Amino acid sequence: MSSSNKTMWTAKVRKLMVDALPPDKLMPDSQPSYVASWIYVFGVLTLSALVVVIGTGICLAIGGPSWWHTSGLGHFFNSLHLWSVELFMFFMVVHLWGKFFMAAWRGNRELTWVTGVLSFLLSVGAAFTGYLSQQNFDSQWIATQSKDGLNAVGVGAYFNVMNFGQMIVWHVMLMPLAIGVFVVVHLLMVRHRGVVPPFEDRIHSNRKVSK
């Protein structure tokens, strides 16, 4: 590469990206031995459930907002979508609490923790708008019961739970897009900083260094 090309912004951005995430960090072929613990599995389980949520959601979006009420195949994909969301939220809560008690923000991992928490909060919003998009009595009941609370905090004019069109756009486009961005950033930060070690591993490492 010539010296003139090194001053281009694309070259600078590429250098920053390679320095932050070299190939051996971005796509590692080995992990520390402590990753074999079950508490580290729930992050991968959360991602696996998210893939199923997105896949079944795409199938429901193709069929239309009322397809799952009139078609047997629609019922099948709707059930898959529902239970994958249930598993996604369960795995993510276990992952979140596990990392909380492990103090996963250690080692300059504060932003990794923050992006994970924001992903969880956005997922709650996505699940809420999903309930509002069911087009049945449950969704009507949830909408009417929640509108007063949202109006009381001053967001009802911008987030109208009684507006089916607005809620389904939030559910199928805005919320998944935001969750996807934060999940990707979260994963890249995990690759950059590495998986947080347990407290015992840190204690043993300090002992080795002191010797």
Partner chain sequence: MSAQRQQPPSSRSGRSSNPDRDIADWTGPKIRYDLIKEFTIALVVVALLTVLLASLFSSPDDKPVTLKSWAASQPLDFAQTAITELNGTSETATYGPPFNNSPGAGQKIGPISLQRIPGVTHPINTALDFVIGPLQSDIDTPGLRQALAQFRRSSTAQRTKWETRYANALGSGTFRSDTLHVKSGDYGPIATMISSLLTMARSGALDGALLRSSQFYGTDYTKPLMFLADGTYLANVGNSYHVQGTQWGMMNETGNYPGQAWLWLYTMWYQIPPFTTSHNADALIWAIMMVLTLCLALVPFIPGLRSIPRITRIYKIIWRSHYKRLKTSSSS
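To test you: the structure above is the form predicted on its own. What is the structure of the form predicted in complex with the partner chain?
Below you will find a single chain and nothing else.
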């Protein structure tokens, strides 16, 4: 690279990205030996379930919001969407508590934790708006029950759970977009920092402590 190229914004951003995530960090083929516990499976299970959630959601979106009420195939896709969401949330909660008890924020990984929690919170919001977009009794009930909490803190003035149009746009567009951004950032941070090592075992340690 010539010296003039190095001053280019594009070149600077590329260097930053390659320095932060060289190929062997982005797509490693080995991990520290402590990465041998079933708890690690729940991270990849969460990601897999998210892919199924998005895939089944796209199928429902193609048919439109009323399709699944009138079509057997549509209802089956709604069932796939529901159960993939249940699996997604289950895997994510186990992943979250696993990472909590591993204190996975250690070693400059605080933002990895924060982006993970934000992904969880956004997923709760996405599921909630999904329930509100079903156009059945559950939607009516959840909307009329939840409006009081949202109105009590002033949120309902801008986020009206009884406005089907607003809720479905949040569910199929805004929430998935936000989740996608935070999940990608979360994954890149995991790859950048690597998997957090176990707590130091004072008796059997073969590691060097650094701050």
